[in-house]
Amino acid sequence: MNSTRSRSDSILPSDDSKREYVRNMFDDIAFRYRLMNSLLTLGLDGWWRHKTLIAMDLKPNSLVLDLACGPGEFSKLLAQQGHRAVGIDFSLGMLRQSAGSSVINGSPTKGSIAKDSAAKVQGDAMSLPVATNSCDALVCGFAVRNFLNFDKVLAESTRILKPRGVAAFLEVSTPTNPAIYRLHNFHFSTVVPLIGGILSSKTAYRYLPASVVYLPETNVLIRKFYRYGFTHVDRRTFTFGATQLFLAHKRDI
């Protein structure tokens, strides 16, 4: 971990400039955004997101925040499965290339959000402009690493959550089988920078692989959610280790 962070510290942002350049830098490559996460990820991460609703065991039309939605994948599978999906992203960038969908640009006051699925809100994930429990559920993909503070982030979820509302939280991982971590780790340190510089950004492309430095290890991560209101906590892996689903449940209260 200590080789990794050292060779990383190059190309990650100070943490007084991190929350700027993250918005910055999915601004800058929103375009192509869909695109490379179907290139790069050989279109497993549709299969991801797929796996994840499945796991969350939705009740009929729930009420869901996509949090850090980008272009709206998970929005999409939402809406298609007959649920309300509201996509909140700090980047703006990243929401205008949601489809059919409006955006409301700026800082909403809290519980300004109405029953549109269609919605798209520039936000803030450790402010949400969401009422207090008023959403059934949440979903988030691959953005635990760029937050700034995942302990703010954790807390807004379950304030914004009903009581036993699920969580789940998708994020890349390391597979701890050694065959494995050799192809993932040539795959994700060399291959992404690589085709994301070509066909993107070669700086964020460079910075994406090495975000993973931010994330917590996975004792840590379980004991913030317990830590902020959430019980059952589960972990799963999926393609041999390379992400990993965070499945949680608001306490009733």
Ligand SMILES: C[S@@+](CC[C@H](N)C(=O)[O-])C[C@H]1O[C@@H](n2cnc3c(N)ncnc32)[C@H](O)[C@@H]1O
Contents of the next structure:
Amino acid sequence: MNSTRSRSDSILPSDDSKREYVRNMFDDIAFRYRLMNSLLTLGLDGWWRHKTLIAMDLKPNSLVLDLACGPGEFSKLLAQQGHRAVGIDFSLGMLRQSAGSSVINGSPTKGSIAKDSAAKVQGDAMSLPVATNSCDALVCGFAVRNFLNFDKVLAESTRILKPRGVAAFLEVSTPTNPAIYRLHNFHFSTVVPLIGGILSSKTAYRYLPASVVYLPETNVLIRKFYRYGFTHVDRRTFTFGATQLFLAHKRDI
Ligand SMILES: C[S@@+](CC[C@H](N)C(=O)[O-])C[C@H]1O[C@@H](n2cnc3c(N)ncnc32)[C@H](O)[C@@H]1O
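Having gone through the form predicted alone, I am curious about the other one (the form predicted together with the named molecule); can you provide its structure?
Starting with the chain above, the whole complex follows.
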């Protein structure tokens, strides 16, 4: 992936501290996360999530894990469509922003789940408190670059999915058209830190655009999906390549 930044950028934490850094950062920006997302993407984030769910082509009443759910935008859409969604995130601050749902701290116990909303569980994507072969599908929005170890997340994803279950990972991307790239780069590296810094957190909205350097090249990512038990791996992009969606199915065993 092209990037004008390097991993030596001082805003990026070292591998040792990344997990705590990311969790604290999302706790800090949770209160305005949804607003900032809509503002900084001009509302496109909702459309990208909508397109993701269409691409997943879920069977009615599917049990879907919303991995690194944040305030639960995917969970909300899934519940509205009649699916059984469970959101997992390690930031309690983000989970608390999900309106009307019960937060189950640490383990998937039998909490009372508000009507029309999904259950939320505090947990780590690298070690999921979810039974093996239990979920019909998994969706993950804008978290791949924030994970300390994506290999572990993929291994956990195939473990908890039923055979042939579908996984969808939505992430930011870099447009390949030079004119669009320049516009996108200006927005991402100048507008996002400026507006984010004024309305939320200076440090976080410098980290978020810079963290694209954590994303492996597309072909490396695709190989990882196959390595961890997925098949039919498909990548598509939205909005001139501003975001990318990886869709994959767990191998039938
Ligand atoms: C950019 S936010 C995305 C939130 C939401 N999925 C969305 O579509 O807006 C990234 C989320 O990943 C979560 N996260 C990062 N690493 C995680 C991990 N190892 N386990 C669980 N959650 C994690 C953060 O707490 C944060 O809520």
